[in-house]
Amino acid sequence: MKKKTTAAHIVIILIGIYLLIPLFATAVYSMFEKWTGLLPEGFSVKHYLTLFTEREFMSALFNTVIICIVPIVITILLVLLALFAVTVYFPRLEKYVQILCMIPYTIQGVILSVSILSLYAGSKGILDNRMVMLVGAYCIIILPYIYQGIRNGLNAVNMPMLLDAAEMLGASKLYGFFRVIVPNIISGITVSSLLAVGIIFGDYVLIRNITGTSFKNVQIYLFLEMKSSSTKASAVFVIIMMTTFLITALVLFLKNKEAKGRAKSAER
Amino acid sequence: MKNKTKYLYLLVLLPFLTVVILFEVIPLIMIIINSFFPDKGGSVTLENYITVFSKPLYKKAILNSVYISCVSSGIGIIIAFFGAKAAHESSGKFHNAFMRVLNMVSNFAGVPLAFAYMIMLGNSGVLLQLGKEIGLDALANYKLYTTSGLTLIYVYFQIPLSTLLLIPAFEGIRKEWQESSLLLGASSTRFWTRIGLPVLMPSILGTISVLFANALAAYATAYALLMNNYALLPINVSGMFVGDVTIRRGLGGALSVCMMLLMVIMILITNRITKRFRKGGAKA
């Protein structure tokens, strides 16, 4: 038995090292003047300093934050409203809403982006706007995750009962939904929005295909930068990865908290 | 009266339907329809599909995509099997640290991943320098900008995903089975080949189809590494619609449909095999 766990530990260490080497190497690379020999030479943080004083990088960062927030807020509102209408008034339509929400799981970002682009580019009206196309595409890409998060939340609360109670107390159903139900499922919504942030933050294909390089997020910035200066790009890389890890850690933390909370209420 | 207000609530559903129809339903339907119309104008034809399957460039793109997806999924699932087995057998600090690493790097893909590999194994990469210093020619002359280099990077992002997907399946392997097979004289290898693997097979196949889809759709990694100089389905599909070239809706549509069909075929194959395994299990 002892031998078995030792073997397991060796496998874990080997895979762990394999997975961490690229991260570690690039992080070290970003903190030195040059690395052309066996060891890196000249420790410095100047790549980071230049980045944070550079307007172009800061605007890429700003763009990224905006393009993460807007589609997620829109999608949450759309799904909340749709699920409210469907569960309260049209239960028969529910499975169609579900199908529409799950289709994006199976279509690739490349195909979604080119199909939206070829359909609306050059058309008249608001849909010709590249930003409108991009936000629309992101809404669709994150739809399955947001839907699943809200659906799971709604399954956990007794919605008809709560809404009836709210109505008896004189509130309308829609008011009751947003003031009673939504606060109850907010933790599920938070987790799925963070997953969505991770997806949009890591996206390159949709933004490149739809907006070209006219709207730069940090991924596009990294792509352009790595063609010219690999040391500066490695600092961008570190910032991107740190943000990604932060988002993942937050998701794990919230999920664990929720699981613990559920275990506790089950004990009672 | 009551009924009327009820249908008023269809309005609440309207924003959702508008966005989904505009950005999901119509674009997908249109790309399929477009694939049956020639780019020069004319009536319904299979011309685009004939081009896809006869022109060497597109054939190469399909073959490369299928090859890289299969190889990276194959290697990925083998490593994931041992990784998930180790995660299952370990506990405490080791287990938690491993889970944390897997979760963290599961989002490490696309442009950043390609960049990290270029830093390590690119033409003047850190590891290549190391190879030169210690006189390891295989490492010093490594070529990252090739099919095998691309596959190597794909394998990297397949590992955390597949391991995370397989770990829950190992919960289904009971300790009692292992103990009783040991008592009956079976070696550990024999236990895994005769009992463990068949039990896990549905999960393994499911994971493989996720990995295949994941590799097939990966665009950013390949594009960051090789730009447009490589025949690969997602790169060729994008190339038909984006950039200075004239947009080729028909041919691009046909390539997109081929890409979607590959996914469907993969899902059908794994479903079929899974069913066989489940049936076999029921008989026994």
The other form holds:
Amino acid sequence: MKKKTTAAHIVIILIGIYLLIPLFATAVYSMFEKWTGLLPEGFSVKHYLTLFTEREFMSALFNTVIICIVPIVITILLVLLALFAVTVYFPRLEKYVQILCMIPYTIQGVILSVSILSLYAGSKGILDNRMVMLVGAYCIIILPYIYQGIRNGLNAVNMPMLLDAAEMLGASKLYGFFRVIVPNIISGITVSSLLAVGIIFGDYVLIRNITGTSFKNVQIYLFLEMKSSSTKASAVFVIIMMTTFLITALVLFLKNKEAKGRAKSAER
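Could you switch over to the form predicted alone, since the one displayed so far is the form predicted together with its partner chain?
If you are looking for partners or other molecules, they are not here, because only the chain is given.
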């Protein structure tokens, strides 16, 4: 048994090293002036110093983080309310909700952006705003991932029994859902949210087609830098990856802290 465990750890480590090789090579390349031979030449971290002091890049990074948070929060809230209504009041409609939520898997970014622009561009009202279009497009793209994570979490808990217990204590179904059910499926919400962050951070097509150059994210900034300096573009890519890792680590830290707090409360 011990040999099997050791072998499994070795395999996991080797896979991790294999997956990190491209990121490591990109990081090394970003810290040198050029790499045309066997070894890189001209060690320098000037690109990182320039990026962290460059207002345009920091603005693009901030825009990307904000445009991640808003669609994810909206989509999570809508999916929670939809699954609450379907599970409690209309269980026969669940399969149709699932089909609707899975449709975005088949929609390409170019088709979605062109369709949204054709439908809403030039119309009068809030839907004519390019940022509203972009948020709506991201909500559609991340919908399958958010839905699947929340649905898996709900399937792991006995939702009807927990809601009945909450009602016996005087709570309404909706209040019991958000105060009892949602805290128990926070793991599924967290995982699906992190998947959504990765998708939005890596998007170029939607934001380019819908907003043009009026709203620049890190992918557009990276594309522009690739035309002028490949080493600086590599530094941009490394910062994007590290930002994604930091967001993931922060979310997991808060999730573990909350879980420990609930465990201590239960012990008391």
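Since this is a predicted model, take the numbers as computed values, not measurements. Superpose the two forms; the largest set of C-alphas matching within 1.5 Å is the rigid core. Residue numbers count along the first chain shown, from 1.
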Item to check | Rotational displacement of the smaller rigid part between the two forms, which moves against the larger, in degrees | outcome: 24
Item to check | Core-aligned CA shift between the two forms for Ile17 (Å) | outcome: 9.9
